[in-house]
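Only one chain comes next, encoded as structure tokens, the form predicted alone.
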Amino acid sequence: MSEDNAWRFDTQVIHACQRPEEWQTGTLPPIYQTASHKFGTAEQLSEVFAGREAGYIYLRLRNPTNDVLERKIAALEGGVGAVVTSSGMAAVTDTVMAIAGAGEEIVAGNSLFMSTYILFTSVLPRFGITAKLVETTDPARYEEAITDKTRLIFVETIGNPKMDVPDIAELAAIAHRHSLPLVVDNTLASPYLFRPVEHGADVVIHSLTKFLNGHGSAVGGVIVDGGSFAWPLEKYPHFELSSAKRPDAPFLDKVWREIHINFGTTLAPFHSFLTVIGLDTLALRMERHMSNAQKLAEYLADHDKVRWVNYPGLPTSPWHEVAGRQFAGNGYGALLTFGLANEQACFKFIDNVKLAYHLANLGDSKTLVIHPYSSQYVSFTEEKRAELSIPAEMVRVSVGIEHPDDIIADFAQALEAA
């Protein structure tokens, strides 16, 4: 792996963890679409179950195709290892359940993906876990919310759809002052734009469905262990066994051994295979995604029918400075939101786009549009939608990799009808 890590990202994303000599000289890993694996002797199966010998037993535990994807993403994020899961939400759930338990708390930025918000505010409390939500970009609020019951800090690199950008290094410093891990959902940035571990994060999560896959063909998630957090037993006594078994990566062992395989959050091997294919073009796609997003944001900002545009790449964004510093000038992501006169104008715009697709996803190579207020957040109260910055006049855009002039032309003709 040392050779893999010496390459620049654009090379690493293609060549890291390639093992043609192990794949009958193939340049892509085989799809091991099997529920279980045959053993020659009872002694051998016993050794693998005991962990004294490497091997594959059952798909819910480990799978060779999934292993390739895990190694590749761990290398891209600079982690010591990874576990792929059946969805991004499975990755979030597995992570929290591995760390926190009944009577304990988590502190999270309040700019959260819709399903993460519901998990934290409605589902986890039924298991005795309390989530304290604070203003995402205000570090002081995190520190104020921490108590002796707090077990982790959670934040998204770029908020969806608020588009706010917290200072990850500052939040990592706060977390570590209190002997807490910082968990970062890096879905919207991808490791091409930002690697949270290098800024102090301890656990990194992705929805593989988005930019890492890139072509909307598979659903999945991943949890990456940064490998640097100590997991003090006075605060995390349930980590004792994992710390003994995997002193280099106790969290990885904990989330895999106790939560992932017993909750059954396994990723289908075929979905891993499709994601491995998608990763080859991640660097090129992200360059184009972000270049197109910048051009579209600037166009919309000057359009007389557009009331406002929210994109970290615009100097008018409250998070422009921290995003530019944190992302080292490499870009500002591929998601943006903009406001029209009202909900009806948004509907007319969406009904008239011809190039862009209207659907509930992001990170696809195609440009995607949605009206969050009336779709993903339709069951939320007016108060909650306001709290989460989901106004009725907002359209969310996941900017694709088409020619920028064609995207802008499509938006121009649709705005005429709005």
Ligand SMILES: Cc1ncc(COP(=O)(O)O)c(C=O)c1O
Second form
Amino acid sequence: MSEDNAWRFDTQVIHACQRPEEWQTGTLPPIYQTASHKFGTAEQLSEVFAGREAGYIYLRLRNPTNDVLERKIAALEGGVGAVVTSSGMAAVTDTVMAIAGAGEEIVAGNSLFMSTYILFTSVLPRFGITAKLVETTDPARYEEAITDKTRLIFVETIGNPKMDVPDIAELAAIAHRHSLPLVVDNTLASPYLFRPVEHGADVVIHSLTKFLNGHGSAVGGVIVDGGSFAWPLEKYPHFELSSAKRPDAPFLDKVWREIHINFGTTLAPFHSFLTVIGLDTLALRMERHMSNAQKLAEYLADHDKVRWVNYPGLPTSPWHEVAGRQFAGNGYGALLTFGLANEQACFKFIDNVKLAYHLANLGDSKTLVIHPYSSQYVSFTEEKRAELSIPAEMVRVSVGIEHPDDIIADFAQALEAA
Ligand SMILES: Cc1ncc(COP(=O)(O)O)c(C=O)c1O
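Switch over from the form predicted alone to the form predicted in complex with the named molecule, please.
In what comes next, the whole complex appears, and the chain from above leads the way.
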């Protein structure tokens, strides 16, 4: 992949891992929509199963269309390899299950996407894995929470929907001081804005459903191995086989061979294909997503009916400085939240938007609005909503790539009704 890595990011998103000569000179990878692959001799199949020969056997194991997306995202994130999964949550689950087991612990920033929060606090404990959640942007709290049972540190680059921004390099340093890997969910930033591996992260996760696909046309996830972590056997004895088989990428081997295949978190090849198409425009889209978000945040901050705006691009954000430094002035993401008088005002605003779509997703080319308190978090207790910073008066916006004046005009007229 060395020739691909020589290009600038904006070129890589289009040209990295393109292999037209292998695709009947087509410019897009073929969709290998097949559950399994036919073999000639019994010996051949045995060789491939044993890993002595390369080849495709069965979709749950590996698929040529999925391979293209895996290679491409690994190149974009600066990793040594990747595994695509059936959803972003499958990527989170596979990763934790590959690393930690019963009786062990993980430490995570407490500003987590809803399903990740439920997985960590309600589901994993049933399998004997304890998650200790700490204040996301306070590195000292992570260090205090680490014990000899800790097996990984997990954090989101930009918290959804708290919009907080932890210092990834500092967390990587803490993790490594304790011989632990840092796992980063980079969904809200995308590799266009931030590449965690360059800042010391060991594993990077995405929901492909969001900015990487960019059009809300498929669900998917990806796990990227940064190839940087040593996986000491005294702490990770279950990595012995993978360390021997793939010394350059033991985690990739482990998560693929043991968890991904056997949990069956397979991505459909058609979803890979749609995501490969979406990736072509990632750089352009992110540029527009983020400049629109900045403009909308500034507009809302000046609006009489808007009590507060939470966007890392505003100087009022407590995370403005760290985001500016960490994202090297390239932007602050495309998600923001704002507060109105109360829940009723939020409902009126949402019921009156005409351009923006009201739905549960983010990272689409269209502007999306939602009232998290009464939707994704409706079954959460008041205490949990407070812990996750989900007040009743909050609207979340995923800013799209329409003309910024049209987005602002739509919000202006909807706010009149609020
Ligand atoms: C930060 C983050 N991580 C993970 C996920 C889960 O992704 P998926 O819906 O593809 O399972 C989401 C979904 O919104 C998310 O926002």
